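We begin with a single chain expressed as structure tokens, specifically the form predicted on its own.
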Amino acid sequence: MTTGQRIDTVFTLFVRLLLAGIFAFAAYMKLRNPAAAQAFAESIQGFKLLDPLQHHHLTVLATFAVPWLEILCAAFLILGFWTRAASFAMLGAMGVFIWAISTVIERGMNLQCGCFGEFSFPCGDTIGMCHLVRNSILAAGCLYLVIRGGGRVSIDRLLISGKPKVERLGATPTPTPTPTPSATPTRPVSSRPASDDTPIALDPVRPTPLSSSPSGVDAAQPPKPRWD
């Protein structure tokens, strides 16, 4: 392993564990007690993106779906299993958060952020540019893992390295050609007319005739058997 590969391995592992820790901590702060979950629900309603009467069920769904999504993706990132899928899911969540925070800043609203519960480091309680930059950095880390994958120290890498090389590259194995049996060489038959003293070369393929026409006899007549 070269120096560049070591740096890439360590950096990818660092990004994975850092994002997993941040997402797991954020989920814990939202679900540690009913009061924290209620505060997160109120912060969702404070964005005023959904009507509190008509879309109350969506607010309740987001209150519990977002923390459990963060826990599940954090576990996948720690193990390096389905790294790209987990990073893509959190990248989508970060995109929604960035859009919501942008609308709050644009409208000049004074709103408390409940992404980390009561914990607001390094940003303050009121939503501002610091929250937008923080979520943008997290989104950049997720995008890096979507492109790079889990790295060398991951279950994804073990699953890929365990597959055959031909299957991993997507190529089909080339069938081994079956050798064809070579034809039996035949002995050439001499075209020279044979005299009485010269033996006739026989073709091994053709059967040997039982009789032949004697010398001086018309070939059209049926041959007579020879007893010599």
The other form holds:
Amino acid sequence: MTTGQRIDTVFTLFVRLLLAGIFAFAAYMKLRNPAAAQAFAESIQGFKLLDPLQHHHLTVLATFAVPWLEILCAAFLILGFWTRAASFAMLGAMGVFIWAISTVIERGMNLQCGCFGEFSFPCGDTIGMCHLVRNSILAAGCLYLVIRGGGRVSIDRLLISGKPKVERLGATPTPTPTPTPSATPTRPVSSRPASDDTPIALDPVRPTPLSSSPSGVDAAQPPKPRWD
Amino acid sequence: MRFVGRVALILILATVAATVHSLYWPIYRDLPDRQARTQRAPVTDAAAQDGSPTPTGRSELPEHYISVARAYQFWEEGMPFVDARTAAERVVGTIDGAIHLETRNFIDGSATRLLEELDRAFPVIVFCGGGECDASENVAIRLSGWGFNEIYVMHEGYDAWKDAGYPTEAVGGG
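Having looked at the form predicted on its own, could you now put up the form predicted together with its partner chain?
Zooming out: every chain and molecule, the one shown earlier first.
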């Protein structure tokens, strides 16, 4: 693993855990007791996007669905399991929050966010541009994970790279059909891009030890690990 | 396709968990909703006899909403007033003798000491800034949970009280 890949691995892990921590904290502040849940429901009502008389059931659903979505996504992000799906779900939620906050600012309303319960750091009590920026930063983090995936330290990676992991340990790989050396251009190993969720596998055009080796490759030598 | 399925499954799980959770923790729409679902009988004999508004039922304007003039009558009788505005909103002043209680005080438990000093047998009047302010209604819901049976919301808010020339005081005493 190169230094760049190490930095990338650590950064992705950091983003995952940071977002998971923030979402878990937000969910805890909304659901730590019935009064907190009632306060969050009142915050949702305060946005006046739903008619409280006709759509109270939707307010109730949103009151509990938002923190439960945060809890589930936080758990998935900590484990690195279904990272892209969990990040995408939270990205969608962030989109809704950003839209709702924008309408509040546009309407000039003076109400409390309730995003983190009664905890309002670093933004103040009243909804404003700070809340918009904060949610945009969280959305950017989610988008990064949607694009990048869970990284090397994740269950996603373990599930995907189970078989090639043997190859990284230096065991003999499965034989592959040997192309004619003269017809197949040799490709530098380092030219292949490294992707977090892409399994590490031997280059298919590379001659394998079990094949007859007209090009003079020593069959007793195991292939060298590519990136480790 | 697998990605979409995973996202959908996460959303379904959250919805199911939310539905189950909502069965255990009721969410009240407003004060009459809370009183109706907890089957509290808030009508006092005195309120019924003098025709003053009571906190039951619904109409165009909820019946527990009272005007500034009616609130002033309660103030002259020495009934407690609860200011539900935030500290930032209170800098312009408050009703003379009003207690400051926000929603957050009920969540973190800091409301307990103040509420224990109030007599639940008397009416309590809650107010906020008026207009689209929901804070007084939200605090009224919680007061109902604390055993106060006769709760009124001065829906026109502090600004209307001040404009009417009724007694006010600077925040922090004085």
